[in-house]
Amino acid sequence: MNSMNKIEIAQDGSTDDYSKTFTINNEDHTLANALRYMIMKNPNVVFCGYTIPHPSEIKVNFKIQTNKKVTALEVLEKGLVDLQEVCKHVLHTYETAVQQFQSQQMEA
């Protein structure tokens, strides 16, 4: 199994904690970019993006920089939980839809 973490602090020779740069490993545009966009809703962001270094790598380096009243570990945490909560909804209204669906076919 690969030791590796799934998220790191990259070394960018950043000493302030309200500009970070992570880097995700085992993740592509999928995740970085429904991310991005959650973390961005958040008032405290200045700065969001993201970049993939190389195709052949599957990891994603997202750099952070915030307003300096919450750290950008806080927000990469607060839109990890955010984009969480989202996925349950849709997965909720999604296997609700599929219930109502099916019981209306067996109806018929």
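Note that the coordinates shown come from a computational prediction; the quantities given were computed from them, not determined experimentally. Take the two forms, find the largest set of C-alpha atoms that superpose within 1.5 Å, and that set is the rigid core. Residue numbers count along the first chain shown, from 1. What changes on going to the form predicted together with its partner chain:
- Taking 2 Å as the criterion, Q11 counts as shifted between the two forms: its C-alpha moves by at least this amount when the rigid core is aligned.
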Second form
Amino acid sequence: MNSMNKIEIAQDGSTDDYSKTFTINNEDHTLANALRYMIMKNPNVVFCGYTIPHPSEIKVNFKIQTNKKVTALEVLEKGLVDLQEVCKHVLHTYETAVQQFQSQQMEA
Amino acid sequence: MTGKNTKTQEEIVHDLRTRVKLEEYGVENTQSTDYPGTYEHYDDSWDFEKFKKNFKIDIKSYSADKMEMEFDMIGIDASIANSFRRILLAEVPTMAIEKVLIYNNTSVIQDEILAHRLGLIPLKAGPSKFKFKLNPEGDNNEDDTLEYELKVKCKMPKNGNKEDRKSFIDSKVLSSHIKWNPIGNQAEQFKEEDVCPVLGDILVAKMNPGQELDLKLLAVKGIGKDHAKFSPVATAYYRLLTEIVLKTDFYDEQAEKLKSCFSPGVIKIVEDKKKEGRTKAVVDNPRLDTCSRQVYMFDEFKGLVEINKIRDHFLFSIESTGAVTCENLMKESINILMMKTQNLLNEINSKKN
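Let me have the form predicted together with its partner chain next, following on from the form predicted on its own.
What follows is the entire complex, opening with the chain shown before.
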């Protein structure tokens, strides 16, 4: 688990940087589906999808194809950064909401 | 049909984007389609500022014992809301009994069943104060293991009656019989009530006079993915907010009939201000709706009542098992998703150099 790379580039027959399949080890739908959504929101992406080849192998094959203006790796990176930004904002909003709720309860 | 029953092209597209439809024979339009290129007049490319503007969290209830919480999460895609839910169930760590050393068990319950039952008992111990035990065969350290003892012997009271089970002493082995043995500096760090089982009245085994249990229990930190006993929540789920559209007015008996098609509290009957002496059905609280499609059973309502779900309005409900408070559970869950993205970003960056 530790010696293995978290992310690898799978051999999917593509020869350029615009169409790539990444293998993400030790991840499942939890990360893959959220990431897929963020990447599909990118207007430079022509195709993005993922598959879990076998249920007892904890890995995800994640395919990205772009319109050749940016590379697949850049798109993946942007997707991860965007998803992280979303999480940060959700966390902040949640903390404020809880505080607000608790101060309201105190008053009542 | 009146004019307001026919939808314009824009309204149809808007519905397609934002509503899941509950039709008579099935659920339609379940997938998110808000991607760039799907619709001509919409800019669906990712815009963080737009997301920030639309995103809302509203706490609806939070019990005083911090065990249950309900909140609304509005303006986020199901894929991300689902990640939070999945992490809550399977990836937020807690402490649970992992090893049971059986010195004596003369009760009727078999060793392996007993061990399994003990594993499922929720412990109060705060998982953030412990480390994962990386080597299961390694020594038990103060920072990764909690040790307990369960030593009970069932006795017959003096002059007791064999038939009177209730008079037996310690016939019921409860989770409150579990006693904590501090390892290393744990005695300074914790009190018994910080690490004991959440509830003291969980029945572990039943015994007859003369039978006894003598066990050593070892609890470690783990996640629900590995075993359900490590899951920090009793349930964590979300549902979508229902929207009921009445395309025409329903009066009197028909209003009552409409009301009876939904869960109590969803539809309410009010006096019609315009028409004296008549009552009218209006939607009261759609949160109480349970997606019953009874209304489609009647021809008189067909095409006049629409039941939708709002695609980005999640009604979250979290019930903790007691180790972690609900507010910390959700914070943990968000942090874990953030960590996953950070780990991948770190690896991508390290490969570049």
